[in-house]
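Okay, so here's just one chain, in structure tokens, the form predicted on its own.
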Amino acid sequence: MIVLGLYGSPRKGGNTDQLLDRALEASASEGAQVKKIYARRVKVAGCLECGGCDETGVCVQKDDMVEIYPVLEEAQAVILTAPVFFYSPPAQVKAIIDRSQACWAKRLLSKSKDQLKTYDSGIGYLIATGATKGKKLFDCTKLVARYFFDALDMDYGGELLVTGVEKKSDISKIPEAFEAALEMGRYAAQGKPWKSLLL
């Protein structure tokens, strides 16, 4: 079992980093092979919307996504983290998500319409944090995550959403968030859907 942690924050060691570290520790303790991608460390251009991947399922751009695509493809579980910026994921990880259009194109080329209703590549989970407590704070980020996992041919396995955190130290005041991340990581290692939790 390969569990991939996709670190979406541009800030090293921030709230989502800390939660994902904990989740992946739990996955590893369950025997999963853990891999990590830090969106802030890679150079990924935005999608050109050129249609180049429509016929082949392969993106025409040659940047760090060339190395990221195989990791996305081999993972049986993906845990995506995203601190909410203007009600959506940060630009660094959004570029990776947008470039997953090639994964969607590949899925369309390899599956019939009926087969598209099933998810055969695994399961994806979301960890998101936000500074405010607005009712719609996570709506856009959740939709982006769902369709990202859809492009990867993965089912949506649940989410951990934490409000009221902004400074790096804020998450340390919410021990239940770390407990939830551990539980999510264990479920990911087993390829099981988790739950939706808002703290």
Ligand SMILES: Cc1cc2nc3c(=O)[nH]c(=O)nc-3n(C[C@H](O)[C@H](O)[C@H](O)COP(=O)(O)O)c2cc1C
Given for the second form:
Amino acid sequence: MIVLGLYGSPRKGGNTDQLLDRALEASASEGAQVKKIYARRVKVAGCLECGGCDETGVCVQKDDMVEIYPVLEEAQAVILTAPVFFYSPPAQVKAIIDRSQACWAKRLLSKSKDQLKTYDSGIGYLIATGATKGKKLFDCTKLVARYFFDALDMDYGGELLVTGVEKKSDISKIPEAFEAALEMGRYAAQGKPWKSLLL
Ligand SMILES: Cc1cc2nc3c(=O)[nH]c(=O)nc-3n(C[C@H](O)[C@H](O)[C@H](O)COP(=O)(O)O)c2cc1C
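Please move on to the form predicted together with this ligand, as the form predicted on its own is already shown.
Everything in the complex follows now, all chains and molecules, and the chain you saw is the first one.
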């Protein structure tokens, strides 16, 4: 089992980084092979909407996504983290998500209409944090994550959403969040859906 952690925050060691570290430690201790991609470290341009991938399933742009596509493809579980930035994932990870349009195109090209009704490439989970506590805080992020996993041919496996954390160290005041991340990581290693938890 390969569990991929896609670190979406530009802030090193921040709230979502800490939660994902914990989740992946748990995945590793369950025997999974853990891989990590830090969106802040890679150079990924936005989708050009050129339609090239519609024909081939392959993106025409040759940047760091060339190495990222195979990792997305081989992972059987993906844990995406996304601090809320203006109600959306940060631009760095959104670029990777937008470029997964090529995965979506590949899925359309390789599956029949009936096969498209099922997800056969694993399971994806979301960890998101935000500073405020509004009812709609995670609405957009959750949809983005769900359809990212859809493009990857993955089921949506659940989400850990933590409100009221702003400073890098704020998450350390919420031990339940770490316990939840640990459990999510264990479930990911077992390929099992987790749950939706809002803290
Ligand atoms: C550019 C920017 C935009 C943000 N927008 C929001 C927002 O719309 N709503 C909110 O509650 N928090 C917002 N935040 C706060 C972050 O979501 C919050 O601090 C989060 O816990 C950071 O996670 P990290 O430490 O993993 O980066 C924003 C922060 C930044 C830097």
